[in-house]
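Below you'll find only one chain, the form predicted on its own, shown as structure tokens.
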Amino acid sequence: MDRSEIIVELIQKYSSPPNLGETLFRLTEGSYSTGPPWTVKQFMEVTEQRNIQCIVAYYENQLIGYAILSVLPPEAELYLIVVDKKFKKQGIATLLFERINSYLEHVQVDSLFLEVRKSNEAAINLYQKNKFEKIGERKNYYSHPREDARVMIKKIERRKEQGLSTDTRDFMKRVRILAIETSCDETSVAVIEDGEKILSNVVASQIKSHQRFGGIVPEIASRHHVEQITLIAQEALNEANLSIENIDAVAVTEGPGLVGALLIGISAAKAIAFAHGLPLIPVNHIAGHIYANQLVRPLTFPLLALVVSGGHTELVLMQKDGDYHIIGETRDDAAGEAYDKIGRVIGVPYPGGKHIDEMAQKGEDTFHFPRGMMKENNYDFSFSGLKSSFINRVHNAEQKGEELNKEDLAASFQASVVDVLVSKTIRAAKEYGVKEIVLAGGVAANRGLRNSLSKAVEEQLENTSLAIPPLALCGDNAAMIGAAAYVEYKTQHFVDYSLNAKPGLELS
């Protein structure tokens, strides 16, 4: 076979062939001794996501190999690289890697990760040949058969803007928004292209500063924002390999949030917009959480968004872009707030949600805490009764000298929260006939919620898809603000420099 006749190319989303997922699945069937790693449905869903890129190899119009990448700058992950078994050991994988490197140099990616079975020596040798290095292992990562995974990384050298290819110069002409998020305790600035591609997303966390207090101290949060905002903004531009002259608009979180924290971001956004003559776009923080999913794949309307965070628990119905109708919300504590309060009771560090989720995976629902408002004929939520029941159970045990299993406590608490959230979401989705359910907010990172909602959608909603953002986009970040801002940019919804913080801003 003449390697010069092999065509290796990146499939553009707007020109991808029909049934791409099915085609890749068929090629994969005969290439894995353990069987394809994904089902046909999973291949189809993955290839439709915004952050996924497919690089394919053709010989005489026949697909002979491909690579699937997840690209969320400054990192990327190699999901699969497959070569038709009839064309193995002919350098096809090396050609795919060369095209991968060329692509990643242009999209501001610093590192490419992958996982591989520890026993797959041929693949490991291939990756080492292509400059991947081992950085760790993941126990029991694979199933059928169960096996540990070796985690490997390759550093990508960025290419400077001068001398870019035609494809990359075209990439550089699209609408780019510099987005700022400072609604609570994360200082974040991102550059987003066309509302769907992350060129950079820099987040400076303050968790360690607030842990000693067991929660957010607004004054401390504001001071950290002041210290970080200009540095983070410049870092975001640097990571995107752009200057401010390449930016088309500035977006910023207007609310809801802590008023002092919001004001820092808004002041910075107004200063940048004024100094460079750029449009200024105000964004609702909750809308940002919803549109984090737009950075993965296009939203499908009508949709139902389940927004679950430290300050909000809402069901939002959307018939189209920018159209928000709240059909249910919490009447007291938000789900994330309840997690943090429960965390303090059982002695886990702030924020408690992550720790309780990890503990819940090891425990069982033995305490059967109440499911608040489960029988109510509406879509509102209440977690204060659950919180009180939990605290009373712990305090009663302490008074009697009983020792309760903390992992079972965590599992029981989480089971109650997840049951209510999932049940009401599924019921609302059926009533309103939505085409997609979107999970959003910091609690969207919760494994128990992600797994339960995925299972419920698959079993109970035949024609409804589920969108769940990657973990990096669940918490507060500026990338989601840039994605939501693009909707406003298209309708020219700009404001003047009288923009002010609105800590109680509602989604409407």
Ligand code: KG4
Given for the second form:
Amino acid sequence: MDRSEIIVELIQKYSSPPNLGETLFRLTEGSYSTGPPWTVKQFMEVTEQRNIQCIVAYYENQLIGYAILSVLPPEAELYLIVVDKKFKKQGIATLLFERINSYLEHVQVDSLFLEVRKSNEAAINLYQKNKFEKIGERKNYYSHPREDARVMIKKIERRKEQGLSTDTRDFMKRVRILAIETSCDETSVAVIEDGEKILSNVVASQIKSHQRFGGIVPEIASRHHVEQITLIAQEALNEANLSIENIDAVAVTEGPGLVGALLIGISAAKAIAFAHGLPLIPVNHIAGHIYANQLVRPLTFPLLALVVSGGHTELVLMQKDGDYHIIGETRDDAAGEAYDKIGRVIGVPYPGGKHIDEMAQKGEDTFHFPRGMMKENNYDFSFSGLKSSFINRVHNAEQKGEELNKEDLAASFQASVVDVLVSKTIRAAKEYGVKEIVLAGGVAANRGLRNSLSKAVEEQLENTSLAIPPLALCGDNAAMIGAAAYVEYKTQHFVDYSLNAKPGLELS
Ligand code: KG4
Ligand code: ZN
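Swap state to the form predicted in complex with this ligand from the form predicted on its own:
Next comes the full complex, this chain leading.
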């Protein structure tokens, strides 16, 4: 037998052979002197269960061995490990154990248990060889014939996720998260694999319905979400080429955002989770914006995130996944909010940020607006002074019948915002010695900011990289929610159906 021809793999539930239970039963029939421990029906039922994983060994397309595990982190139990009679004593069981080990290392399991008949010396030897130790006995655990069980345990060392070989990654079970985002005016559903790969990301914008009001009307937003959410969820699954059975968890934005809008996403997520027995993961919208960058490449810690959106402007220090420490934030308007307000004054459609950015490319900083809190020795921001200067300048000109160059106005406004954001970010990055700066939020789409920050990092920081999300992931979308949710999935941070919207939720 050519050992290099043996394939040992974790069965993917969504692509498992339809008669898996029966195949496993047949193989087991010939291997147990006492007959298979389960009936065909039991094999079929067990392999269908969500917490059950099967690892199989093939040789020349024939199933020659398998292991069935129940995995409920931080513990797992080995139900069965079986090798075809014809292939015994050839190290197949050891290969299966190696695969079990490398799988468990990555799913936050630290102990693997098993029970074995006390008289089954061959099996006990095999387990001991594979580093299992006896921890106890169960009296009369087995029937036909009645016998005690020996309980054994193997400690699994957790491995760092970084630096995995592709082989190990391929072997790990892929985790698919269905993510929902409805915090403001975008109805979005995405399917994300292992927190980093976008299988689909459907975003339905309602902005046209709000534009004539010059801002988001909460009632209209909720109504649109209700109409859209089911269709968008189905579209996200279709686009990912998956059905709900292939999904491992449902994630949803719990806040911050508009309460009515959030509630639609949360209700949909709960319904899907309940109907399909899936775990439910709440996600902070701002964490989502930060993790949008993980969809491009893995984050490097410690990192400093500059979060700039319609509702937030803050500098967030992160030592590790899911660990947020706000070192500075806006004392009044958020950067995006300031853009949208001055956009209204010079008559561009809502939201003004994108239009001002485009105009700014064609103008120059001739107005020299103030740089709010630029010189102050902290990491807070203020944009209301800038906004007032801008509005006063425009109104004064109107009163005098003076014509101002709108492109220069836009460029001057943008220069002030970008100067402050970039200089405080660079200063904080130096002080905290971060390895990476991450740009996040709707305003991350701003060309002036992207260019200035890239230049400043290149010129002023030697050992710090910069992550900027692609334009499609800067605005609100569910892909980023799925990416952030994966952090919670790995630590099994699930919640029950009492989950509620938290409009003022802060990063913690
Ligand atoms: O993150 P986001 O989509 O929604 C919130 O969570 O708030 O951010 C929306 C904000 C709006 O204020 C919008 O004007 C701003 O991002 N924005 C921009 C640009 N694109 C979007 N601001 C400046 N320049 C842009 N290119
Ligand atoms: Zn946002």
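All values reported here derive from a predicted model rather than from experimental measurement. So that the term is clear: the rigid core is the largest set of C-alpha atoms that superpose within 1.5 Å between two forms. Residue numbers count along the first chain shown, from 1.
- Annotation: Cα of E364 displaced by less than 2 Å between these two forms, core superposition.
- Annotation: Cα of L63 displaced by at least 2 Å between these two forms, core superposition.
- Annotation for P145: C-alpha shift of 2 angstroms or more between these two forms, rigid core superposed.
- At F97, the distance the Cα travels between these two forms is 39.7 Å after the core is superposed.
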